[in-house]
Amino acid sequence: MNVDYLIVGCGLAGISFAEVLFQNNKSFVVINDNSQNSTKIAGGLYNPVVLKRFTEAWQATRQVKLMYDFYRKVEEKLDCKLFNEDVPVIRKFFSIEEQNNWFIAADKKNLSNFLSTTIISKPYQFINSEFGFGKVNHSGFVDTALLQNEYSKFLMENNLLINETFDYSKLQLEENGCNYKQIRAKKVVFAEGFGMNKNPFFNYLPLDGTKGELLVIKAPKLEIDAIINASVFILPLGNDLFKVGATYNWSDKTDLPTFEGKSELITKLKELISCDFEVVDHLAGIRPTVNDRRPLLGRHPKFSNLFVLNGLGTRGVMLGPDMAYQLYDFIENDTELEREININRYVSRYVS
């Protein structure tokens, strides 16, 4: 099999790059072993504002613009509903001071398009909201589990997905391409998420990983029509089901749900809602996060046909399309990567 690209990994990063290759008529094959589950269990929220500080997320304006067109094209390709822009994020206010800070932020040029200046006072029967809510425009969620499942199915149907663990020892590097078993590829893009730490070519990069745990609850009396952002988020899934998250654990690098994580989420949820609920599922995964909170894109310092797309972290739904386009332009059109996302910023860590 001769292809332009071999992609390793089929989470948000791998899917985003595969879709960009489709759009540019490049041939490729994907190898994935389902060892990483952060895309599958993610909340999938996209939100252009950092709601702890009421500031614009990094390059949010550009990312939101690209994201809308990107996911609509993917929905059309897969013939399924993935992109939920009709379920906005609303931030619960805990004080008059927070309300004032919201209005101050909304007056800023870069945030005026994202922060509604109308306080939502609509009462939710089982959520105490003395100070109301602020609505974030251009927010919502992508069903990442469905995206991964349907995109993988599409790739399988077109003989573009190989379900196996990538064996780095079988990768033969040559001047004009790479050989992997029966595959001849001009270039290899590693999009492995937290699994990159086992990659001998790119494990020098500081991908720390942050464990996140979420709950799926059933709460028939909890009638909400938006994603509630407070000490936890509550995302309506339909049929009285809601996703609740998320925890942040920087030391535990397993993807196993924990009693501590579940207890933390239940405690915070009970502080937010006053109706009964039942926990029907408990999920955990490792987000591919970097200390400087910027993605990892670029070419290997020694092997010119090896590339990486990783470190999408907690904002993978927004970052994925933008980073995939940027990496493609870097590879195919010699467009310079911005320093803050280029892995060259960590070249001093590389030991050949």
Ligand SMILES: Cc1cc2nc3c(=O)[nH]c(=O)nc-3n(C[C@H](O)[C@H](O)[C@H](O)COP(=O)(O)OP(=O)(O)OC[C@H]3O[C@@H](n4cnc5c(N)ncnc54)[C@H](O)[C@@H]3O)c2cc1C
The other form holds:
Amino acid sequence: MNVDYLIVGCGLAGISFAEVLFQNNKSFVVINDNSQNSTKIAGGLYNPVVLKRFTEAWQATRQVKLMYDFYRKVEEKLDCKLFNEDVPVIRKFFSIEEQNNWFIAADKKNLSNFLSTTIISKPYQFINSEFGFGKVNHSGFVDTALLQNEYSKFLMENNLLINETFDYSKLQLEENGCNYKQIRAKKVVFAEGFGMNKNPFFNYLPLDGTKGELLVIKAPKLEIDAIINASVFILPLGNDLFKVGATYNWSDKTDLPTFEGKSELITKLKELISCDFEVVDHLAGIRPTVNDRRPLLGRHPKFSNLFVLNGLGTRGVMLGPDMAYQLYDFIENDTELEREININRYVSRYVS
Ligand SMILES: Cc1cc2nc3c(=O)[nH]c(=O)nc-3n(C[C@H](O)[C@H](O)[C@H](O)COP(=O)(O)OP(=O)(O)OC[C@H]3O[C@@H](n4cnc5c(N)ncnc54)[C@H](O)[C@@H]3O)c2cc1C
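How about the form predicted together with this ligand, since we already have the form predicted on its own?
Complete assembly follows, chain above in first position.
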């Protein structure tokens, strides 16, 4: 099989790059296994505001613009609903001071488009909210598990997906391309999420990973039509089911659900809601986070046909499409990658 690109990984990063290749009529094949599950279990929220500090998330204005068009095209192609813009994020206020800070932030040029200035007062029977909520415009969620399932199905149907673990020792590098088993590809893009740490070509990069746990609960009395953001988020899934998350753990690098993670989420949830609920699922995964909180994009320092698309961290839904377009333009159109995202910033760590 002769292709322009071989992509390793079919999470948000790999899917985003595959989609950009489709849009540009490039041929490719994807290799994926189930060793990582960040995309599979993510909350899938997109939200252009850092709700702890009421500041714009990094380059959010640009990412939001790109994202809408991107996911709509994917929805159309897969013929399923992935993009839920009708379920916005609403931030619970814990004090009058927070309300004031919200209004001060909403006055700023870069945030006025994102922060609604109408306070939502006590709309939900079983959620304690003395000071009300602020709505984030241009927020919502993408069903990332469905996206991964449906996109993989689409790739399989078109013979573009191989379900196996990529064996790095079988990759042969030549001047004008690479050979991997029966595949001849001009270029390889590695998008393995936290699995990149096993990649001998790129594991010099500081992908430290942050474990996250989530619960799925059933709460028939909890009627909410928005994503509640407080000490945890509550995302309505329909049929009385809700996703509740997420924890942040920087030392445990396994993707196993833990008793501590579950207890933390239940404790915070009980402070937020006052109706009964039952835990029906408990999920865990590793976010591909980087020390400097910026993605990892670019060309290998020594092997010019090898590229990486990683480090989507806690915001893969918004970052995926933008980073995929930027990497594509860098490879095909010789555009520069900003220093902030270019793996060149870590070249001193590379030992050949
Ligand atoms: C608990 C939790 C909640 C989150 N909530 C949100 C949220 O609300 N909003 C948001 O935007 N982001 C969220 N994220 C982050 C988001 O999930 C990630 O940014 C994104 O999914 C990363 O995508 P990825 O493709 O880089 O990695 P992954 O999703 O990990 O995908 C990598 C793929 O590559 C495969 N792979 C790895 N190594 C190999 C190999 N050698 N051979 C073959 N295949 C391989 C893996 O099995 C996997 O399928 C959350 C993450 C977690 C853990």
